[in-house]
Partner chain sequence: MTTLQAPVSTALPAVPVPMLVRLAIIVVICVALSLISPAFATIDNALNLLRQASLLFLVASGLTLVIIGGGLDLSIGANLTLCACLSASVIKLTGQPVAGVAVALGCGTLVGLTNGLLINRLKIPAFLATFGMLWVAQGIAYWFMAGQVIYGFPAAFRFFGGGFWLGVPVPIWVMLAVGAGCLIFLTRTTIGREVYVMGANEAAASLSGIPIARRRMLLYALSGFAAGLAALIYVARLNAAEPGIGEPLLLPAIAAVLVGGTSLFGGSGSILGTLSGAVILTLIVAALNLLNVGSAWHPFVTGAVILLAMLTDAFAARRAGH
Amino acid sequence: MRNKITVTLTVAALAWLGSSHSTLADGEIVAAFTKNQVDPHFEGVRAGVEQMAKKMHATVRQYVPTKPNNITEGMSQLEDVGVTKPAVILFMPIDPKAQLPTIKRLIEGGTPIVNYNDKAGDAPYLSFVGEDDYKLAYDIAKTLFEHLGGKGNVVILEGVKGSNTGDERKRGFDAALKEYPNIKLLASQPANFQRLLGLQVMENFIQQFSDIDGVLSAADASALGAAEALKSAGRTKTAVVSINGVPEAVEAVKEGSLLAIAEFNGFKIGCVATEIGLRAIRGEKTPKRLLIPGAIITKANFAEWLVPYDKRTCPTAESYAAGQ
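Taking the sequence provided, give its structure as one chain in the form predicted alone.
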């Protein structure tokens, strides 16, 4: 147990040195789960959780596997919160099917849980806070296809097969493809939301296909890897689009190595999920489901997404509730 807690505290310190220690003397404990330390999207989630918790005078314990998306560590960390019993858990699944029975036992045992970022199966959660992955993928695919003039050859870098986020984004890409008969899908392969795998998959695509006009990536991390592979191969005219909106990827939009990004804003999700969780356990009325809308980030509007997380201000649940 001691080694596991040490890892958790170390990750929390690395994730948000500026504010994690400042809430240690405060009230309720919020246990916040994210899936890895390598995807910058989750850095934004953790930052949002920390900022809102500090604002609401609560303490955060971050639970992050040391190995990306490692289900064994993820299950072990769920066991830990079952023992330490935080006031509320913010949970996103690594493997929804494997983790759902434990989640249900925790809820039945009296631990309230907010499901955030991506869906974690059917359980009596306080709320779900996230975005519409299908719509984001559909919209960014249409952005790419319109840029290509409605014709051309494209490839897809999928997310994690079997995950709600990955599957919904692939479904959105496929729906858009059906509306553009002159867009040809050359290949589709998982890159698991990871930069190195995105680079490797793109290198394989470059070797297989001499003419790739566009790349649909399910996440910024894999899109950045794809852009790196394209640059190394001298094929910089290939347009790359993605989903998330982390600062490094937005910088790539500014510089032109990415065409556009559909905003899946981890910072906002972390803020709002924390607010809803704390308000709910304090006896306030909260929404059972809240979807945060996402913009299309381009060269015309990128500036606000380049603001560092520690300089951003958390939105409130109320600011989105009217649109539900």
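Having seen the form predicted alone, could you give me the form predicted together with the partner chain?
If you are looking for partners or other molecules, they are not here, because only the chain is given.
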């Protein structure tokens, strides 16, 4: 008897889970892929997608692996989304090499795809919407080195080794280092875009090196961890810079525990990718490639980035198109 009740309840619950989503359909369905539910950057992306889709009367379905950045789950979700036949897919790769064949099959099967946030190899995408990780890293490193007067000791907190984002940002840091011969790189270790790792790697750096003037972090989370470590060691003179600009990090710029951030704006990327995707499938002409310029966020201009995602207004693709 209990079994029947359990089975009936399961069917009812699952049917409810399904229906609650499928009845919402109104206009085209946008399937948006992000890499995890942990990093607020992707929450920014999802918020941007939702806002623009609502404005353009489309419905969003979010796909996120249950384990952060899990490639096999990411593969399965791509396969499964093919079954639901969305009007357009917004896609960012967990691993371009692995996912490209599935992407190509989806496009051949007639599902248009916009590649956003980071590059996903060579396929007939409607468009690429993102930022230039190399340039962001290069610019923020120069900002730090100028602040230090062109000389001093720095350390690098890298991202995830092997990820496109992590590697490009490291490359940008290295390029800037070459231009400043009096800046000495003491050490460079991966902090995997993570807060706890950022904190612990920095704690060990503090023990190893008595004199650190600057920290280059590949992402906000590890920079915030590093700033925390510096604060509790009383090394408040060390300047930390980072890339992304999630609200928490911007608040740290306001308080002074971070010097500056190169803006890698998930919200804007989400907005513009959605707009371009929907316009393209509605038959309008859209740019093949759109790079959103990133500002340097400092104490002088931080206010814009402190606004919560749901209170922000989407920029339009047009406002960026002029410079392309």
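Just so it is clear, the model here is predicted, and its values are computed rather than measured. Under this definition, the rigid core comprises the largest set of C-alpha atoms superposing within 1.5 Å between the forms. Residue numbers count along the first chain shown, from 1.
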**Study point:** After fitting the core, S232 CA displacement of 2 Å or more between the two forms
**Key:** yes
